[in-house]
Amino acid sequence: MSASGAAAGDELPPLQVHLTRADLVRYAGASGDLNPIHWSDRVATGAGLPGVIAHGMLTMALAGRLLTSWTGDPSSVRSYGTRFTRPVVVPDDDTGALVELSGKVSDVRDDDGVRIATVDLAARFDGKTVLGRARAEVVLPS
């Protein structure tokens, strides 16, 4: 389904992303966020945590990937927010944790000639959802 051509009720793309360690020290490097909950796994499971997790921000990045990806322009984002509900876990091997990502078309209206499209996201990991109330707003390509 082209963005283009948006209505509401369209569902976008699904997108699949296996996250891996290595993706973690990519991040934790481009980002800032050094916390080790993010790399050890000593530090997390002594943090109550399963085992290491994904930044938050990573996946919602992800959760960005997929609306950009959908209409082709990173800058065609206005408006983007959402809750962490759940961590995804990330084990130390080769394949990582799979996170699927999907997002449904809310509205499309008219904005001074501009078509905006209202899409929520949603993403999971194992099953269950690990954003809450992930909404956006996007421009339509024309």
Contents of the next structure:
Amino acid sequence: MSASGAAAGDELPPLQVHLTRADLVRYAGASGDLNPIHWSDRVATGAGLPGVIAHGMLTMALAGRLLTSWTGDPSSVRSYGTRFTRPVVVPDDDTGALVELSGKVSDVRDDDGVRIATVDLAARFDGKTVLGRARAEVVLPS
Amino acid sequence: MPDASWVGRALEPASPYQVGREKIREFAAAIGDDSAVSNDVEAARAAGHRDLVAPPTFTVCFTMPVIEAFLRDPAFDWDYTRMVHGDQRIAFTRPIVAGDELTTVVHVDELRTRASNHMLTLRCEVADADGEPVATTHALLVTQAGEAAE
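Now show me the form predicted in complex with the partner chain, since the one above was the form predicted on its own.
Whole complex next, starting from this chain.
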């Protein structure tokens, strides 16, 4: 389904990502978020977490990929927000944590000749939602 | 106990952040975003952009260090080691592209203490070298109230 002809109810192409510890280290370096709960079991469990967890902003970014690959251009995203409702726990193995991302168009409106879609995004880990009220406004290609 | 007298205040503007091509490519690779306009300058220009376009959540690269510096300042008395991210919003006036020189001003919008948590809402107003608005971000940050483990 192309973004240009998007209508309410359309589903975006879904995405599955296996997040490994290496992915977290790379994201830590790229983003500058070096909080050790994202790479140290000792610190993560000491903080009461079940283990090393993914950066919430990384999960948000993965869901954001649905938008940018759908429209083909990150500049199409006018706004994007989410709650972080559950942690994605990333084991120290070669498989990592499976995060399943999906999105659905809830509204398309015309704003001064520009078509804007509201997209509700979802991210699931271990069968449970990890992002809450994840929603973006995206300018549709003409 | 975080110092509530900060609420309603804006911090001094952070030093300008230079958005680099390689940083955009590095960030895009780290999140697995292979959009041509974030990686290939020719593709970005063909699409009408001045240079490489940053992925939407790239704002974290230059807003979080400013936020972290504030939250680690003992004057605010925030338990950074137990902090979790509650929510995040990003709104763009225009896209961020390589070559931008961005200045971030952090506003302390709200501080609430409910049950056993302190909840802090910080707003970042991001402007370019001409002082024109580029983006506004909101972050809700949560840390445990009560005595920290020493």
